[in-house]
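Next comes just one chain, in structure tokens: the form predicted alone.
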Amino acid sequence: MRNLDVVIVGAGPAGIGMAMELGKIPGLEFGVLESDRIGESFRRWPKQTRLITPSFYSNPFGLADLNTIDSTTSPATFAGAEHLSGDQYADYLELVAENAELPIVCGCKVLEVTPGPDGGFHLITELGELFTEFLIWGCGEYQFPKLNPFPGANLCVHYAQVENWQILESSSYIVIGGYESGLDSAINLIKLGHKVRLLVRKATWDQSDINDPSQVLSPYTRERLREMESNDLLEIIFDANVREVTRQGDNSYRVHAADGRYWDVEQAPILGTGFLNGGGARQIKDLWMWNDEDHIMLSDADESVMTSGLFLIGPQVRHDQRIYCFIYKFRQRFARIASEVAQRLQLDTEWLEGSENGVWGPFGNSDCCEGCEC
């Protein structure tokens, strides 16, 4: 059984830029597992799914991409693209493990994870057992949708569970849920020359006093909406709380509102309901104390209150009302997780540029986003 300072889990944005940090402190012993590929979230994004945030690079300028996770690369000159596709990202990622020659070992998932009796965690693999002092959690939450929002979801399709919009052969669907993949679901649709009948509670497109693109339509999909709302395929449905799904005979459905109105359509309806709260972390999720709204408590640092050691990376990191869900705003935390894990080893945190002025690493104040409105 090996030993080592940290594991992080999952090799996504999250992972690798984790990874990344980690790599700056000297006599460090850090790994990361992966359950399958690098960025594998990303490969299994609907082929015509685009990242919502622009890449862009103007890294000399002090201005890092949007979508970068290493202050040093961007996406937009990898790729050659604005908005990326998730091959295109996850190709990304890929690279720049390669690059900084990353100790990562993929298709190797956890399968228990214990916590010692004097701290540190016990892990088992599909590749055998290893002794950590501290874990970082980040397997994401893009595989781990909210299948069932309501009775008959079964019934539905996913927007997760959908690999190319160009197989759905029928000519007119339903579509629940006004967010960001209810929007780029139906949009695809139309582009394809299918009537949508989009199922949406209040217009989240409209919402002009939310300036939060965690909370309200991302302005890259209300521009495409935009460019949608004319057409005569697309109809929304407004103040359309789904309470159910049901099956009428064999070659339909019909999707029920609380206030009593109902839908029929001949294909299975597509969820665009979102992922589960803590997404991955769900996976141990006994570690973790979860508050009444079903998210993860964390402290400054980002650990678990419940369990010492246990660090939480990527979107579901929340801290008050603050969502850190783009990529833009938890690669802001990695530094101060970093840190932290320097400290308590007692290894050299000289790596922390301008540490003694609050500032963390590549992409400024760990903390900007809790005390500031950056």
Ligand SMILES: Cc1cc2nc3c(=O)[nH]c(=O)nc-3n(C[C@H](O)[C@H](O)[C@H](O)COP(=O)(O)OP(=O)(O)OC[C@H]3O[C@@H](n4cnc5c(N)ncnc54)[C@H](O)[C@@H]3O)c2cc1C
Contents of the next structure:
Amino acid sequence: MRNLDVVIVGAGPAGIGMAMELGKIPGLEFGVLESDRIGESFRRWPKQTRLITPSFYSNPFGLADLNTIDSTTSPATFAGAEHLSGDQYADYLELVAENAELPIVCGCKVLEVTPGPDGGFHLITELGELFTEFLIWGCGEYQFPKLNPFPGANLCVHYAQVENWQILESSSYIVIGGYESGLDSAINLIKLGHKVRLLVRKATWDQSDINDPSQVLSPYTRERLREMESNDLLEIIFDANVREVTRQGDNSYRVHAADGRYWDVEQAPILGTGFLNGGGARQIKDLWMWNDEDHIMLSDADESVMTSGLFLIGPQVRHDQRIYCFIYKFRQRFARIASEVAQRLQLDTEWLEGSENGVWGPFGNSDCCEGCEC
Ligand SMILES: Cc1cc2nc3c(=O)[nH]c(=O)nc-3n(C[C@H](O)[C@H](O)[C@H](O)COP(=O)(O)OP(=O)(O)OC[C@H]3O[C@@H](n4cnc5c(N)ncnc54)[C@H](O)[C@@H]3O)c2cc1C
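Requested next: the structure of the form predicted in complex with this ligand (the form predicted alone having been shown above).
Next comes the full complex, and the chain you just saw is listed first.
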């Protein structure tokens, strides 16, 4: 059994970005465990899906590419693209990891985590056991879709289960959900010449009162939707609060709304209903405290308020009204965690950019940008 100072679980942008930051701490022994491949979630995206946040090489002027996970690289430069595909972004992550010689073990799923009686964590993995003082959990959300939002949802196909829109052959579809994944499904199906009836509760693209970009449809998707709006293949049904999906004989499905309306379709309806709150953190759900809205409660340093030494990285991180669900948001937290770990292990923290003025790491600190004049 090996002993490490820190183990990161998950090699998506959160895990790789966090490892880049830990790599700056002299003397720290750490490793990254990944159940499949680096960037696995991105490899599983539908082939036509693109990052909604644009990439642009603006790093030398102090504004790092929105999708980079370390301040010296740029997915835009790497791929020569503004909106990368899942494969392009996974390739970018692989290259960053390879160049930095990060200690990553792929094909090593963490199966069980047990906090030790005197601190630290005992991990059982597919490849053996190990002990770590600190555990940083970055298992994302894409591989943990919300499959049962209403009765009969098991008859549908979730967005996260579609590898390629091209393999769908029916002429018309129902898509349930009016946010990013629902719209992405509808847009890609229409591009391929299919008819789509899109069932939405409200127009998420028309909410000028919301400031947080995580809560409104991205400009990228709004633009794509605008191009589709006059297309006869798209029909948007508003105020559709779907309550149930049932089978109608062998060849058809019926989607029922709360107000009594219903729609029939031959092909299994497509769910754009999102991902589980907490996503992959649910694999160790008893080690977190969950609030009334089913989100994980964290300390200022993103540590579980329930389990000392356990930290959360990635899109599930939330602090009050701040939702860190984009790469450009959650990367701001890596240096905060790295600093916390280094201090507790009594290791040097001079490497930390901006540590003297409380600004954590190369991506700044969103804590101090909420309403202040920094
Ligand atoms: C379709 C879609 C489009 C998106 N577009 C954008 C965008 O344009 N810009 C943006 O900023 N964000 C976007 N997001 C948000 C997205 O969640 C994050 O950007 C990103 O994927 C989160 O990174 P992560 O490293 O936390 O998770 P992931 O990329 O999911 O990585 C988690 C890793 O953990 C591994 N893992 C899981 N369980 C275990 C285990 N038990 N043991 C070992 N390994 C494990 C998985 O295999 C995976 O590789 C999008 C999300 C979706 C679903």
